[in-house]
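Presented as structure tokens, the chain that follows is alone, the form predicted alone.
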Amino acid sequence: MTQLPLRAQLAAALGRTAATLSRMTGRGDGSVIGGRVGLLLEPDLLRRLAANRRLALVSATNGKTTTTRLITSALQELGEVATNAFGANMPAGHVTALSQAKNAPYGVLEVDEKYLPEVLDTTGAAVVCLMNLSRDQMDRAAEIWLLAKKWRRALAGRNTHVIANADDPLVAWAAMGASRVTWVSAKQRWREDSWCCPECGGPLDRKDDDWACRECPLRRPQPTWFLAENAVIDPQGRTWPLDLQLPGRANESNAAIALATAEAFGVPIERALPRIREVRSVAGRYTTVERDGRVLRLLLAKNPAGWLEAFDVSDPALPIILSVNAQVPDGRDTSWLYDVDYRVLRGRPVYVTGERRHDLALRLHVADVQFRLCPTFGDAVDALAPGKIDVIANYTAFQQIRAEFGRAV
């Protein structure tokens, strides 16, 4: 690595203090503070701590910290990689990440779908992971044409490796810009926010995992990676059984994008497939608590496609625990909740929580499925018997929970 400035030295110190202090005072894992201490005093510090690294930008609305965690674990065949675990997805956790592995020649950032051209022009990442883009956040987040468009500008005319699921005409339109792309089909459940056509407007014609516009020649480009069942498919034709620890269908999309950019940085499938199978939970994400007799299992869901996956994991013969909270990083405008299809909780033993836990109510009464309200997490869980319950909360009401068990990983 090349020798900082003595101003960046200093900022970087200062930020590494900070986050520290953080850590140790029980406030957070530091991961924002000690960047925006190292920014307040080197402004320039996020372009001087990746100056001379090999980056990876990881970015989309849903699976971009579990993606970032897999390729992280799998470019550790090559040694050192810095990267921010804990989802702290804007420059200032970017700073603290690249911070805190000083030394590393390797880098995998996930990073906020809005700040995504910024971070990219700061760092010049050599690789750069699209995977999928959905509502999310609607008061603070822009209109996700808008977000594409963003993309797209950014990467026009770059010498970045896309890595790309060319199963979103979102994501692929944005990503045709680019002057190299690998295309992979990692599938797309979550269908609602692109039956139109990003270049015209016309409808789009879709089938299976291909889609194509009915009014222009925009078509989805053709894969060299495919998602199978449990399996991926490579360039060369050879398949190879995923076999992860990680649970449904969402996580081998993930793993699908992360062997891709694993073979961009040279590490090939079958070094990094073992590494990514290792992977057992991501920043509390899957893993599970136990109070009381009572086995938690946590699961995040932000926005209506996040919800229509933890469905898919979510164990239908298990009592579960619902919270949602509208603080600024979930979004204050929950007006999504109306967009997730709740009829498949009918028959559970469901119980409500969360700073939004009547707006909650009146979508489940609507839906026809019977709960019980809570006024806290600690209700919920004191209501059901010892034995195994499911939880799904979105973000900051997932961050309570996992305060609750000392930061569960």
Second form
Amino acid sequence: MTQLPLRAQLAAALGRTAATLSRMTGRGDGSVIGGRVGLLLEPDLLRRLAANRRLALVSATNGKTTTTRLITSALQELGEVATNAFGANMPAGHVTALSQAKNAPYGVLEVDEKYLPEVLDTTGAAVVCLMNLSRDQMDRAAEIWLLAKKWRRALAGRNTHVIANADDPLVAWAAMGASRVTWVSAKQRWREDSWCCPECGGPLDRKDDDWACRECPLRRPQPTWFLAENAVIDPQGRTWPLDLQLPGRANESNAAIALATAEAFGVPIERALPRIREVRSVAGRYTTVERDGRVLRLLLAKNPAGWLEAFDVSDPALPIILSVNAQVPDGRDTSWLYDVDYRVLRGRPVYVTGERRHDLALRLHVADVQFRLCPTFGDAVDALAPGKIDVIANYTAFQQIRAEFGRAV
Amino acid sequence: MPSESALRLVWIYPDLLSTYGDQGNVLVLEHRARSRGIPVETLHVRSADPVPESGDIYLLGGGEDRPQMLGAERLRRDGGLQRAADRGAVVFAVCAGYQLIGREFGGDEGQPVPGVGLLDIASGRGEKRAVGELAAEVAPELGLPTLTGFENHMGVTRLGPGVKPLSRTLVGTGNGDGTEGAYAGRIVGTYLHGPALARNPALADLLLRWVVGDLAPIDDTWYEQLRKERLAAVLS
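Now show the form predicted in complex with its partner chain, given that the preceding structure was the form predicted alone.
Now the full complex is given, and it begins with the chain already shown.
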């Protein structure tokens, strides 16, 4: 890396100090405040910190943090990699990540969907990974077709190498204008947001992973990478069993995108895959914690598509605790609960908690799912017999549970 | 087509007009009817398919600007919803669906777009997005308790002489003039977002009563707990 100008150096250093102070005083992990301080002193800090590094930006409504982690692991084959591992995914978090790894020649940044155009513009990242777009926290995020349109505009005519999921019509439409795209058939289970053509609004015909508009020429681009049954097929047609430690189909999708991205950076699949297989948990997700003989596996689900994935990972034989909040990072509106099909929980012991447990309770009642309401997470744990328990929580509810267990990772 | 004895719910265009939990209104109506032993048949009508005229209750959800315009255009061309409303079917529309059953609404550039014309209302784009909890006193002749819900829209709606306001806002924006929603006969529209009937079971029952007559009481514990918690959060 070339030397930063003096002001940028100072801004980055003060930001790091603020981050350290934040951690030492127990206010947070410092990922946001450090970057904010830095940007206040040098508004151009992100661009300066990004210059002369090879960066990948990772965006989606689900799987950003995990995929960022998988790509980071793979790229460590090449050398030091700067990354925002804890999900601080707006420019302040990017500044913190890059200033904490001053000399890393590579960077993998998780980027909030709304900020992708701005961060791409500022950093001039060489690679952008786009995985999925589904309904998500509508009171604070934009409508998703609008988001896809913004992505499309940001990528059009740019020299960026885009790695995109061809199976998600909104993502594919957004990525199509880019000059260089590697298409991955990464699958898409959630389809409620893509029954209509993003180009003309006509009905989309969908069969297996393929899709095409009935009224205009838009159709799924031809992928070169494919997710198959617990395996990835690369552009040479070779099949690579995934054997991930992370559970569930969604993580296999994330791994397929990560492998294609690693190859774009020059890391071949035979070197990337062993690195990806080492990842066991990501920022507390999928981790197991224990209290008084209760062994709790923590799953995060922030939106309807995420709940579908969490149910896929969850063991139907186990009791389950569900926790839902509606703070600003979660979205204040709990309407999305009605887009989750909770009927799969019928017959399971279900414990409901979180600040918006009454919303969840009614939702389950309407779905004819029996449950028990618990004022706190601790009450839910106490009410259960020792043994294995699955926990699904949305964002701030998840963070509260993690904090109870000393920020489990 | 559904059998004669069942309550027939028709969910209009889940592919275009289902942005965020709108399906909740279908689920709540189904659940409250079935809890009383009333058989229900629900039809999901995609935008490429014709709207059947023989439904009892038609539900319309929210949508982004372009799907809303496409939805309006297809419904106008199809005519099934209008014919059903003419013969007295119940229509319940939320958010973009509410605007769309009016005379006109604002398109994605703010230009007026013709609606389906079931309600004498005209909507346009406001200056500021209305996002947050809403509470409103319902028109006394409907005999319903305070409306509670969440709103998330840019719209402002002017009510014509052919409709009455559904409610008067205590908290929130609604139509933008102190009123929220509108109704005429058995056609009801509201800016309440998504699963509006989940927090307003009495409104759900009103829609059901219009079709099946008197209703037996059912256990409303969970509905009432949620209402109490939400109303306390916004009215205290």
